[in-house]
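Taking the form predicted alone, here's one chain by itself in structure tokens.
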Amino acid sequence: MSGRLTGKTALITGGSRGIGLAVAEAYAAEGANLLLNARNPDTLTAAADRLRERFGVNVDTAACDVVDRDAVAAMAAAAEARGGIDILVNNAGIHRARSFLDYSAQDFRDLFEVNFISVVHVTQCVLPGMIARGGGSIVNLASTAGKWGTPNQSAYNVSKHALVGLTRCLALEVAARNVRVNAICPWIVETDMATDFIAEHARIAGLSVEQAATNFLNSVPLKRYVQPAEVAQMAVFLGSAESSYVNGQSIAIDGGRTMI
């Protein structure tokens, strides 16, 4: 552990598993203490006791759902009460793969809801008191799905371009108070929500799952996906002082793919 967080205390949405658990681990290991969301209490609290057991940080919990603005007010005074929040990691998110002609309003609604309304609420409590306390950093995970447009996928693209968007415009809106906004914009990371990933894109190709995982493979020049880790380090990078003159950016994690 180098302490690049001693000190800092993180709020991490959808902390519990996947990249946000990744992200949980990578602050832990640089001495940060947690404030972990979810939604679903019993894999919060396993997740949670596994950290403290780790690494020896302070973990608190938070399970409520993040599109829920009451709760999330809730969540966050209550982290004030315990001294704030100093790096805001909003990677709460869901995914549906589905023709454009195949996507029903209500998944429009829905992927915009926890895609980006909650990063909206999150993000709108946490805030005052990082200004507050004279700055803060804020990574938001979107979407090399937020960078350039891909088939099936446009509901889910919408959301993470909007999230890119507000990156974007929050960071310029807040740099005069210290506070920092970038994204993170990864490939398709190895995780449950891959799996699941490849699978509706190959019901919709009519492939094979397996071949659909090949031909997602072969159009990567690193010919793997990215690893959870990967995207944690760079979520380390944003969140301590080595990127302090970092600011409004949306970083591709997508092994050259942007260059073919």
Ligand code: NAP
Given for the second form:
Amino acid sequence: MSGRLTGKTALITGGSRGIGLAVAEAYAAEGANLLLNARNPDTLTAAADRLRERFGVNVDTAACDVVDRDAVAAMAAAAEARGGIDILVNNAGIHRARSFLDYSAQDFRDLFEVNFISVVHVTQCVLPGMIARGGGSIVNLASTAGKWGTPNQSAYNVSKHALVGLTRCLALEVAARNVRVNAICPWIVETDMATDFIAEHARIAGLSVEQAATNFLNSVPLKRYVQPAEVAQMAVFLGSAESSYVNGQSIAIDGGRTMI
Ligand code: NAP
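Could you output the structure for the form predicted in complex with the named molecule, given that the previous block was the form predicted alone?
Up next: the whole complex, starting with the chain shown before.
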């Protein structure tokens, strides 16, 4: 299927690699124009060039840290001047694994700032334009870590629990303005983040990386990691009119690990 997002413009934070890049590819394949954000301008520009060449859609870039409220406001104002954002994918995020006692208070602050407060910044800057133009869709990249507990990454999990909570509350506030808000909650997705995640958990548990990876894979019914493209297809669904009555949901992509 193609053309499901034709005429739409999507802002994807953390769109230069990993899940964000897969969402950008899937959105471009469906005809969306893109505004991609990440901090590293070189990776971002290279990704945008490849997307333009491959899909023939408009791809703008905004290299900034989503924790920086002023930079986010400038990014949103520039996007508004070019016609506005119809779909916002809040995807930028970081992971850091520690035992609870080894996390510093600063670790908690860092994870909360990037994984949650940045979503507040971007959404508050983009939402007024979305409402003024008659509606839109907001897709938050949370995690299964936003739905359940995990040992040795409590600071990450609470930041994602906050994002799931915001998804529910905001969905209620803006539904009458024709803005839907949903979250995607994947289990381990094969990206740079997952490579670091498995290595950190191996170190904390005193296991080899191979043993830690085997343990993770044995814990999920499908016995494999999530592919970025599998997350991207859910983001297309939630961004498009096909999900027009789906609102306030935090949808697990976890290979059947949880069934509630
Ligand atoms: P990734 O491979 O590490 O990519 C992260 C992306 O976010 C990059 O484009 C990075 O670019 C950007 N980014 C990071 N911090 C940023 C900041 N402060 N401001 C702007 N951009 C920033 O991560 P991923 O695995 O694709 O994860 C994407 C999202 O899915 C995250 O929210 C993550 O928590 C969530 N998630 C991941 C998994 C997983 O297993 N991989 C599972 C569930 C949920 P720069 O470094 O250039 O800024």
